[in-house]
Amino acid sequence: MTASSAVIRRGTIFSIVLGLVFLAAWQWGPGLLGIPSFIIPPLSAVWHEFWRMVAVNGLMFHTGITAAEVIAGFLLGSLLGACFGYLLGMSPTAEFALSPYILGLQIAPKVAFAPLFILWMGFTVYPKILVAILIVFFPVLVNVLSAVRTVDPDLINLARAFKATRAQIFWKIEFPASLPPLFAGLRIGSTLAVVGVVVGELVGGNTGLGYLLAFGEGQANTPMVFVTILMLTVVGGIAYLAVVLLENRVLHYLPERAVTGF
């Protein structure tokens, strides 16, 4: 057994044990501490509420709606962030001209845009996707821009000495160098996309997990709120895992620890 396999095995065992301890504490801890079930419901109550929501509230349907919005917002936000990152990184003039406006857009609270988008587009999926795009956009842009900025200038000068075109410099030097930071931004964006979609669904919507979250809050149904939060965690976790798997496939030439670590 290699050292890497031993580390993975020990980490997996520790993670499983920690998860079992957490679940046991969730089931019996609130009762032992005298915490009412309407504040922290035991795991069994949340489990029963999960199956009730599947049968009565269409939990899987709402989860699918939220997941589709997360995917759309993440892909579009990542694409726009990467494109603008490469543009600003390769053109100091464009960076100087556009940076104040991009920074202003980032500073403005994203929650404040959700009601505006709903006024413009109504109670459709588009406001939720737009909020997700805004939240995902900036981390990807910053990572790509920083990566392009920090490319070794000696490599670029060497390529120019060999008569390389601007496109060749980008595809052979700048783009490969930017991939690790790009995927770091995508990891962040995959989780932030869930936040953006939920914000949009909470502000206005009649579908999605954000809607169920608001509905459970209005009914003072704490187990329903817990179930919705867990489903949102699952959606975000799957999105993050997809990015990690793609990163492992694309950056297979990097050391394993650098690729698979958080």
Contents of the next structure:
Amino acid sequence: MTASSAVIRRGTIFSIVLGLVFLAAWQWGPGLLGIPSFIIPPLSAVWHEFWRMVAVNGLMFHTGITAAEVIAGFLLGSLLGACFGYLLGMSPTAEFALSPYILGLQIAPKVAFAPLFILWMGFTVYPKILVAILIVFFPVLVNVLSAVRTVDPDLINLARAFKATRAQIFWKIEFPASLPPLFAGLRIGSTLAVVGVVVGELVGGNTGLGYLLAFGEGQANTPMVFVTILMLTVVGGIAYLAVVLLENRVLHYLPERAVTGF
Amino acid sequence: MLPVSAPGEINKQATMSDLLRLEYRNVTMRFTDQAGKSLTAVQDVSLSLRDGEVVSLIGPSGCGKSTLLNIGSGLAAPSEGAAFVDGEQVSGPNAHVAFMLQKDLLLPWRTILQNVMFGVEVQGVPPLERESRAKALLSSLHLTDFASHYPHQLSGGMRQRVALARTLAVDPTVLLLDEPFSAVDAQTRMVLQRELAQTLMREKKTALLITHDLLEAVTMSDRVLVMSRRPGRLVDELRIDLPDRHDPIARRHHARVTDYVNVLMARLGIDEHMASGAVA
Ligand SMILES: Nc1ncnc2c1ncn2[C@@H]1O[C@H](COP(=O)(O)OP(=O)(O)OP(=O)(O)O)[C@@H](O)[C@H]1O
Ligand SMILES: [Mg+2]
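Mind pulling up the form predicted in complex with its partner chain next to the form predicted alone we just looked at?
Following is the full complex, with the preceding chain placed first.
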């Protein structure tokens, strides 16, 4: 639903107030409640740790590595997922033959493959990208597949009655009809890509935010862990936002897009 | 008010040649249901439409009307018999036939103008020509102001008019219409019926109109064909000898309209079924 301007204004004010209250609680709450700073470091400590990590630990370098792996894994994973989704969607036989294996792979926890990929490819960026590809692949595939399956057969018949070729039916009907579910899959994929990459980095290697996470843990440096979690959230948030912006451009014809895009 | 551009009754008779535009010869259609049993939907139907004729097809639900339409448009092949368009056997989708359904089937990602151009685009008509054709149709159907709107911004009646424009844009000789107005409200339906009737008359199109609305059948057509319950056969034919086929609203005022509707009701056996509690 398109929110009215009054809802947007009140909602924005409420959001900002809520954010300020949260930040204040983070800064002074632990002290007031007597929680030691190695359990929950106050906001200011995390802030200082952030700048220290930028200077000493190469925080921006590691963030860049993670972001690059997320982008590569997300793009390749969604491309593969979409391609397989369309191929299976157009071939009922292939779908029937492959569906038990797809289901099996979908149930298998994808992050569990991380150690295996590291055994195969060493402490490089590739195993991390591969975990991300694997984890992004399925939601995109499943969404595209069911979208192609559920295109109104009367629409296909309409195109057929105009003597459309198979390629025309795909590009003029099936593909555009599958875009809304495809984007729903991409949104999920964009957040999952971060999970895949981080697990890969946690398991092995000495680059990326996942590595900093493990490093901070080893040092019992709680603020460092907090900073890293925040940076991961920023990376995931930017990926998600990019998908939403693209979606709003591509699916502009849909009625009443949600204002927030969520 | 809409300009009455259609020619009069005498002219109509003159344009109606003996050329058969659409013909079904001994068409039988069987389906296999989920249980693997064979089900005869349509049994030995023969009918023909001359050039410029508008014929309505009525019959109980499930008697095979839409099945006949699919056979005529080449989307389904009959189990026996064949359909012919302009004397040529229908063996697949065919550029001379276009259909329109109860659902408007507009593509939500296309503007109204692009939707109207869909058929001609698929058929490979050059861009400039398809646009000029589509714009002319939009203007004759009073939709010019909505050319760049998206379907969800239009009312159901307007969307159905866009669907009609898309059907006419490919310049078919035969139109197959499957309950085209049954999903719009009564007033809009009357307006759409008149626009369709005027267009059919002006463009000298031949049309097979499937409907459940007996009044629509009587006011829009030259002939009404009646089908039996499944397996659907043609059981009756009623010639409508009334003027004003181009204006169903004017036709409504003819005294004999009610007689025709009553005859159709009797032939469909609607009274009996109501008495026996069956659902028509
Ligand atoms: N593809 C199909 N497979 C199996 N059975 C079918 C198929 N298409 C139609 N039928 C059956 O054929 C019969 C005729 O269907 P059809 O849609 O032509 O009826 P109809 O006269 O158009 O009905 P309505 O007035 O409700 O639209 C029905 O019993 C239907 O279940
Ligand atoms: Mg039907």
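Numbering follows the first chain given and starts at 1. If you superpose the two forms and keep the largest set of C-alpha atoms that fall within 1.5 Å, you have the rigid core. Since this is a predicted model, take the numbers as computed values, not measurements.
Relative to the superposed core, Arg10 has its Cα moved 2.8 Å between these two forms.
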